[in-house]
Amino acid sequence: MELVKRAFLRASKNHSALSYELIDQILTPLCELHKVDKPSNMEALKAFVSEIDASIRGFDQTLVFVKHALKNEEYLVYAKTDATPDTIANTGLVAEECQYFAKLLDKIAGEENCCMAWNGAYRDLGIEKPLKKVRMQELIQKWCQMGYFLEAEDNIYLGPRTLVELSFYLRTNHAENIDSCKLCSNLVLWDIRCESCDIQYHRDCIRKFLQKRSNCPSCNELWKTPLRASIEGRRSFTSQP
């Protein structure tokens, strides 16, 4: 199983943000090759991942599951725990392209709901030596594939890898738009809010909390916001101009 863990970690580094379908596509042939049993259920899979994560934490790396509220999907994310915008996504890039990543990240994080229309990625970024539009498009596609950004309809959002890898940077530099869930301390975006105090929580976190209590953990008022995810609510994010 150790050989499977090492190979799976290498694959996770290459893909950065993995869906459950992709995890299965990677893990199934690996287990068959090394003649070991594949994790049989979600609990076993998460235990498998936790063991890998524990082995790399000391090297400023992590492998964790994170739920992206906008897509309502969980991703397995490989990330560097000591990353900053200046040190990531920069392999093989020139200085202007590295600067473009940092500027694009800050612009999206500074927008309401951390959402930016595609055409906003090509202007008013304050880059000393602007890139050609076709190169900007290539880079955005690359960074979406790496999980740093997420494309939905005609908009660009922060991706699952960014929520893990750059969480400290975002909390520190964009506290007006980005906060942590009061129940788990991880970044929370595009999720459920208390009707009384407007504090935002991860839907799964507040659902678990309300199994034992009926009041908001922040304002202590009776929780009134429906817990079921609203399709229209998600559309309201993806239909912004």
Contents of the next structure:
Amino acid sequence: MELVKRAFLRASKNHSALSYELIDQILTPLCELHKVDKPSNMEALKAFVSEIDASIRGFDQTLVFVKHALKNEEYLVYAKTDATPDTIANTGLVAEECQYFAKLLDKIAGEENCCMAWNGAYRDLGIEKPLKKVRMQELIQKWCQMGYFLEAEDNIYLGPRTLVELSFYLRTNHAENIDSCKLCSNLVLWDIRCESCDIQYHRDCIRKFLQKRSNCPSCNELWKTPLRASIEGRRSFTSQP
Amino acid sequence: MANTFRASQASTSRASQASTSRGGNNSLLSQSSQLVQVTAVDDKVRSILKYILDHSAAKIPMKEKDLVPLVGTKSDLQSRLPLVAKLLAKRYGIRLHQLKDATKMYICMAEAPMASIHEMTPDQRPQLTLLYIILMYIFLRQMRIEDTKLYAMLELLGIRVDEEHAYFGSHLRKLIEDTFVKQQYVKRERSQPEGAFEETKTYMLWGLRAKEEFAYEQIVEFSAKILNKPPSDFSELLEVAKELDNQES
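Coords for the form predicted together with its partner chain, given the form predicted on its own:
Let's see the whole complex now, leading with the same chain.
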């Protein structure tokens, strides 16, 4: 099983952000090759990942699941725990490209719903030596593949890896838009809000809280926001063109 | 293409054979034998390890002169490299290997071949396939071929290195002459012209990384699959490949 864990870790680091479908596509042949049983359910998979995570935490690396509320999907993310926007993308990139990443991140995080129309990524972001549009497109595609950003409905959002790796940076530098869920202390974006005080929570966190209570944990008013995700609710998170 | 990949990757790679026969990281241990080796994980060990993890994905060899500033002195580095190598192997299954015939350059290789193409990103899969084709052709031409002839062979397969290909993508000349060379998969050599009117020729050979990561037998088996022929059609080539693999290991 140790061979499988190490191979899965290498594959996760290579992909950087993995859907459940990709996890299964990687694990199934890997377990068959090494003749071990694949984690049979979600709990077993999470325990498997948790063991790997524990073995790499000492090197400021992590392998964790994160929920991305935009599409209500969970991703497995390989991230560094000591990253900053300047150090993130700097392997193999020139200074202007690193700068582009940092500027793009700040621009998206600074928008009200942490979302930017895709063509905004090609506008002048104040980089000293602007990049060619073709190169910008290549970089955005690469960073989306790595999970730093996420493209949906002609907009660019912060991606699952950013939510894990740059959580502290985002909360510190964009406190006006980005906050932590009061119930679990992780970043919360594009998720459910209290109708009375507008404080945002993770849907799963507030659902669990409301199993025993009926009021908002922040303002103590009766919780009225429906917990079921609706298409209308999700549309309100997209930016205006 | 997926079945071809699985068949070629299922055979034991030279890397995993080498780790048994050559004792893996002996080169790192012998160089550090005169130094007192660091056995506890300190901040310097972490710095080296994190640098290697950050840079291993690009597959470009890491130079000692780039690693030394992380820790201070050469002896600080060399005394810690065996421990770093051990941690990389134990936690990630990554072998830290000093390149033969290269002055203090290190590469990372996986302890075992991939079990499926899904371990690669969608961008990486066509690149590996193209690399296999190139390494196969260089092998078939007795390990050295003029670049013009290699590109002519690729053109026969519908791959034009100065044009975009539907599967392999664009900038293929740069991928072959720059990326694969930097990654040490392919080596380029210039020949000295013998006469006043002879042009300089450029030859393509297997690079140091290709020799470490792939077995010749693996490449021949891949060739059989991609050409949709039974391996028995390549029996002579397989014998040559096995002989070369045995000599080099």
